[in-house]
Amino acid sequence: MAATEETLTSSQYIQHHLTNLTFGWLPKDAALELEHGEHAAEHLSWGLKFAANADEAAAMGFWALNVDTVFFSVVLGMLALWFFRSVAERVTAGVPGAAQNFAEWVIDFVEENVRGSFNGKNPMVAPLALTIFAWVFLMNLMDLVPVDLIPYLFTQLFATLGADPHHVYLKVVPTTDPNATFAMALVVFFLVLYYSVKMKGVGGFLGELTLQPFGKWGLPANLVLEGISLISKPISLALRLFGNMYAGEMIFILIALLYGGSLVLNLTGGVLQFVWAVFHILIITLQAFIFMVLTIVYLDMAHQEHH
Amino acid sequence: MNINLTLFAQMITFAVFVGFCMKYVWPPIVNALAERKAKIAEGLAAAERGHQEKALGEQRALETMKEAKSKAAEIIAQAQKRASDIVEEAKGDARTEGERLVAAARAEIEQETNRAREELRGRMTQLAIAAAEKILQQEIDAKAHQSTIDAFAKQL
């Protein structure tokens, strides 16, 4: 990083690592307003473009796309599904090969968890759990790639294309983007709502929301309590994953700040990064597992008549 | 860090992934696992059956052997009985044959004896007559003493 980013201060370095590669529509008045700020550009640029800094990304509002998040999550998800699909195509009930052995190990693990926590009958829950586990694990795994490696190569690539490397952003861990975690949590939440209504009917679902735990005379209190517990499911699901990965990423970035100083600092940074990476292996697996198990449990609660 | 369109992109991506997994990934692998489980259970049951059949076969073989042994013993006993019967029969036959031969021999001997005795008697008579003739030639007439001589001759 020393060669390309020596002009950055520590806070700029951190900021740089925490900004997504955002593509969207930047309105002209917003661009003009930002022009007077610290990120003054030689010439005003506005319209459909990649955000040149975090303020521009924010000014793009809702109609912008975090290209890096989408790219890495799609590639990783396709990688996982490609692996499982290639196994499924050549699957045999006889002696399994190495790939099939591994896939069966993962699937057995997922199925065991589904069987242990989910009492209803739904052919979608187990594949959903497998997708979540494999996908979240792979997205989290990107955290173990050295923080600067892919962004550095990426900025170098763009620098050769003539872009200013300081304004090319890239976040390689999709789960440090709340968009990714909230997207999964919301899909799970909609499934919970759908199956709640499907299993218990609209009346049953509303009854569950309003008639517990204080009976019909405590209806407002029931609605508040049950409403909060319902809404907190997707929020906690999304924020737990996001918070853990964001914090882990942040620590990797802080450790990376140690590099480039004295030999002692370099060595300390190396040791710290190794220790944190080893510890992080546990966290990324655990978070993927927790997301999967909670999804199964929430869907189980949606399928049960009384809870 | 902004919530934006990415949220929807990720939701669609997630839904597509789950759908793909549910349709093309999960069923074949889980079916294969179930199939293998059934195969293993079948194999174990077959092994168990084989064990039982082996034990049954051993028992059957033992029974057959026992039966054969008893049959053999029976046959030997029968054969011995038959042999002793034959010996007894032969003994009986031999005895009667011997007796018959002895009886025949005796009859023949008696016949011979009788014949010899007749001959002897005839000869004796002739000799006695000749002797008496010789004596009587000297003394007496044969015709006068014939009755006396006959009486002697009959005593032989």
Contents of the next structure:
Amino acid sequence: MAATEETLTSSQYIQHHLTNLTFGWLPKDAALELEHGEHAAEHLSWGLKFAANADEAAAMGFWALNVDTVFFSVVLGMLALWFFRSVAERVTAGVPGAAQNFAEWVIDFVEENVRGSFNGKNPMVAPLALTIFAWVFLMNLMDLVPVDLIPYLFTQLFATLGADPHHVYLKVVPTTDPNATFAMALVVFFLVLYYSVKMKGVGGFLGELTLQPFGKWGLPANLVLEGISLISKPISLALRLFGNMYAGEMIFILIALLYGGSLVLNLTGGVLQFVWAVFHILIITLQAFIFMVLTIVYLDMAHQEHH
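Previous: the form predicted in complex with its partner chain; requested now: the form predicted on its own:
A lone chain is what you will see next.
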């Protein structure tokens, strides 16, 4: 938000970067509560709209849409599909190019992890693992883009349309939004439930929940323990990715606050940003790898039958 740095305090700058571009229905009563001043009703803004601040976004409730999260996640997913499809269309048995070498390395890496962690037979697991790794990695990779670059370009675009740049929000890292990480984790969770029932039957699946690990005489304790273990899978999967990426983004934002001061602070900010970016390459790759591996492990557990 370089265009607004002169008028925003440090806390406002941080809050601005951590607020999604949210679109939804703002109820009139909620808008009245958020408005201030004697003539609040005269400039009251309510209805279907983009949220003007974090309070309005919260007041829009569950069905509000984080437009930036959806946009960047879809674009990055399409980018991954385009890359692998374009490589597949030009694949050669002769001397491969750099793109084919890289694609084959990624595919071999994923297949090796599937072979090592998945003991069942399911042709869907490897493509799913590849999709998860490539997609999550690209979404995490957006964290290495300078925090003010894309939001600045976005505010300039909206400024030409007459919008107040203070009311233009944009988060470019989809995995710093818990809505995105929980959505992916829930898809994995539903796949685990589906294959658990498909491979073991309804009776076998319920038997695992009620008879493991203490047998039929420990049914209440079994149900509590296995139920918690089952529900914790998507929660831990989502929160692990969100927490690590959110913390990394916060550090980049705090480093960005050093800019605009003295020359020493500018140089310090540049060095810190470079060092953290280099270290963060490991984090974004590791988090994509962990999400992929846990997905493979959970699906392997769903295919196992206990007797």
